[in-house]
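Take a look at this one chain, the form predicted on its own, written out in structure tokens.
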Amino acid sequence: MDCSLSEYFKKRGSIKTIGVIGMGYVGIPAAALFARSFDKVYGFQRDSSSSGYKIDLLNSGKNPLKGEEPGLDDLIRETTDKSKFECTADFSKISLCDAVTIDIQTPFLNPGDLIPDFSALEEGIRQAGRYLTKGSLIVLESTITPGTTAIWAKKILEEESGFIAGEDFGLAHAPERVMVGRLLRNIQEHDRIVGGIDDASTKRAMELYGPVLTSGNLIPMTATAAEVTKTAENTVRDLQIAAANQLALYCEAMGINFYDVRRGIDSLKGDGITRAILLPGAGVGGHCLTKDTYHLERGVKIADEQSVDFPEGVESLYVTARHINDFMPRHMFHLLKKGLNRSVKDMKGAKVALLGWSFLANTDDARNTPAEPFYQLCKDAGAEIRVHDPWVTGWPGIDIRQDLESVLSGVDAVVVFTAHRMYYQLDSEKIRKLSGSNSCVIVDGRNIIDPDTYIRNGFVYLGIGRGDKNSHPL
């Protein structure tokens, strides 16, 4: 079977041209460092009321992601000025590629059937498989299920095409490993999974990756290996965030500073020791955390291997992280009720300033933002709740505004959800002549203000895992 696909892939000669299925964070950049180091690039995206308009944008070379994005806008200026980049509605441009890479979101709907939303990277997949000539390869890069590569997107692309996977063309999975605000950086540098659904895949994809890569090394595995591996990093990153914010809610309940613990955990070193902890926040979102522990946890249950050797009862640790991780809007929620309460103000009425709606700093990234669920229960208390984010222009039902004087003035309470860079330099005089208030509220959901300055200005002060000021003297 390898030696009939590896005779196509050679009959075929080098990569040259590559399409890119899905115009969002991972396939923007990710075409655009392809059209640098091969001959072209067609970068796929539906023509839809929601998303049509980055074609015309990116055509034209201007970047349709906001926020801050070190050297996106000129790389995608330059390939487009050299004609190595096209954008296109025209999925039929696929037979002209050697490799296409599919990038489109896997979201679960109800994490709790643990079924994944695969409609639009169903859609996607049939796209390739309708177009794709033999000889080429099919790389998934989004985050799915482990298995998925192997058994179901196998059969749509064998269905469609007619041809057999491995044997007229390659397939393969090499998770994106990305975070926003640093998406080109990360692309070149971290070390790429690469997992083919034999070894012709693999080396194929290989020769698809290399160019890209700076300073980062391929790490070849089997397909559902790499996606176990892209699930199981965020899982346990999102695991090591819910540690922090466990320990952050037990230092407040002991009126100490979570800082301070951090810091002397993290003083002890030597050979063999890691003590390292993450920070606690206001919510975990964007949309690899909050879903991959449920596309591993799926993964296992779908396994057609032997069942899992695990303590009967107990529910699994990266869900129950995923339980904490979700809870943290709530937890702003009560420390926002307990600064109300000893202003004497009452949450029905109070006038709130949310300050940061995306769910990462600096960016326009507010898929799954903590936020939300946030700005829901201050709703449904009867709060009067104003929304402030530099990025984030538009969200649907919620109007989001770009000046923070209009956000902050006559406030009972100041939220701050994102550690957007210029909330660093927020002024507390002056949010307290906004405020017209003498005994503001400011609950700090980042760590990310000076509480003593706070407090010495009139604010009543809460922050999460800060213990020591949560109580202070008013």
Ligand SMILES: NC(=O)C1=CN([C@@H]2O[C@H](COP(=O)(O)OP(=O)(O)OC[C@H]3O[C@@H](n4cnc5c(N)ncnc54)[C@H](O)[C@@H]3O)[C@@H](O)[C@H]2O)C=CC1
Given for the second form:
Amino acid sequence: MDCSLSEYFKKRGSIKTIGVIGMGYVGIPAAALFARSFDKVYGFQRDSSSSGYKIDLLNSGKNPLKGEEPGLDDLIRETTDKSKFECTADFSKISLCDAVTIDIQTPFLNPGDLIPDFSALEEGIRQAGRYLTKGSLIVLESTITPGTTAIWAKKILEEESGFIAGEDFGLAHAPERVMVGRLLRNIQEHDRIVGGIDDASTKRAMELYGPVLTSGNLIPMTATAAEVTKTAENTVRDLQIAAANQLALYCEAMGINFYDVRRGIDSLKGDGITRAILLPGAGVGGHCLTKDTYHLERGVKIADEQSVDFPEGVESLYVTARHINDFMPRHMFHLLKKGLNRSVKDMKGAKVALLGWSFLANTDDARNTPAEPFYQLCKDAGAEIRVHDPWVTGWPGIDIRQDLESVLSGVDAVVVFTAHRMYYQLDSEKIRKLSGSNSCVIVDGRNIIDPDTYIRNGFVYLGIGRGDKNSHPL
Ligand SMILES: NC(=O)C1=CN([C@@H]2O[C@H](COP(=O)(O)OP(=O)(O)OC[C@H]3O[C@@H](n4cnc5c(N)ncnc54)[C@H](O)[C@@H]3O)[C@@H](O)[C@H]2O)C=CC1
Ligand SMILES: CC(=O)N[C@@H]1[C@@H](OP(=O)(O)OP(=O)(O)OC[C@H]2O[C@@H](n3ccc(=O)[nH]c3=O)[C@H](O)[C@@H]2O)O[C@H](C(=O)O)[C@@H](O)[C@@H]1O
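Now show me the form predicted together with this ligand, since the one above was the form predicted on its own.
Below: every chain and molecule of the assembly, starting with the one above.
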């Protein structure tokens, strides 16, 4: 009689060798941290044209991720030097692993139809299924539609392996909660949601994640609850940002300073009073908040439980929040137009400096950057737009420069899209001289400059949420 899954795990003993599929922003730090706590980690990366280069780079001890990631360069060098972390495209080595985690991208090509592009994820899961062994554990870390682990992934793994999940191998979902710029710290310090398809899988997954946590705690639940937790926490964050963006648009319309209102609202303290007025901005980008709402919405739609009881004909609050956040680059375009009108210049032919292409400060991650729709609006309106970013060195079809002075020389307008550290040092006098204009427009999408300094220096200032300054006297 075949033993139970728990007995398989017991026979195999403690987890020693781990596989991580997908060497990206999540997989690389995850693999490096596992390598510090366990005997051996294989980083599985398909040898694709866009990412295959990472295999040799990582094996030479180098970090493919740019941007500031404290501790990651050293950890990669240390673990590869000790041959504890090895990157490979040979998926057969999955058969050597006691546990395999999957960190592959899960984008939506067109959120409108709620169909995610799971093609890459499916390929990775099939590879895992092909080579997994009895008594191993498979953990999906990618952010996925609720219901994916226990239904879709389970089916594929069983098809490929001929084994049964929950009997021959463990299966769980343990979502990553990292933020670019603090990847290592977040993996170690955030509480870790661990959701197995059964108790034995959950317990085994806790053995996998426990050793890498420093201050974080393990939070066990079911696989589907873990999927809802992850997609919902990003959905709620997106909603909070949309609330701040909508309030900022109202403050602009009413001629008041959003940041006065925010300080006022935050002053109300006391039991049970919680509030988090986040920050309005030029838009919401990244690989997660732009898609996880749609994973949650899809999860509700495909769940075979009873249909959701919701007000007739009312759009989901969460999808409305997505629309508000996706509107912000267009609002930035409206502010720019207003500024150029005030400095008696046409958008057509205007020279515009766009500062910041990445979606987040001090990183090279520009996926779903809100700067792109803004760039397109300006181009379609006939403006000549130049892009600066200190971290993003290339983007298809966009000339991104690292020389700020060349981007600023002779411009009619400067638009701040990303709060990169270096932009806090922008000098209004220097920009005025470089632009050569006595009425240069400056649009602050991240509240990083002081309006009065620029207004005193002859700029036409506009800022998100700054209704008190956006119609200042010239
Ligand atoms: N980037 C972030 O800050 C966070 C991302 N996540 C989630 O983690 C998942 C991964 O995201 P990222 O690491 O940012 O994506 P990424 O695009 O940076 O990395 C994915 C990696 O997997 C590789 N890959 C794709 N298909 C493969 C296959 N079949 N076999 C082997 N390798 C394959 C890609 O070449 C790439 O190197 C996504 O679901 C995302 O939503 C969750 C939290 C934070
Ligand atoms: C619930 C939560 O905090 N989720 C985090 C989020 O991190 P992410 O890398 O997407 O960065 P983020 O700080 O949410 O910023 C996303 C976007 O939103 C914008 N943003 C952010 C905060 C704010 O007050 N206003 C604002 O406009 C940022 O400029 C950026 O363009 O999504 C990550 C993910 O899931 O990838 C997740 O791991 C992180 O913990």
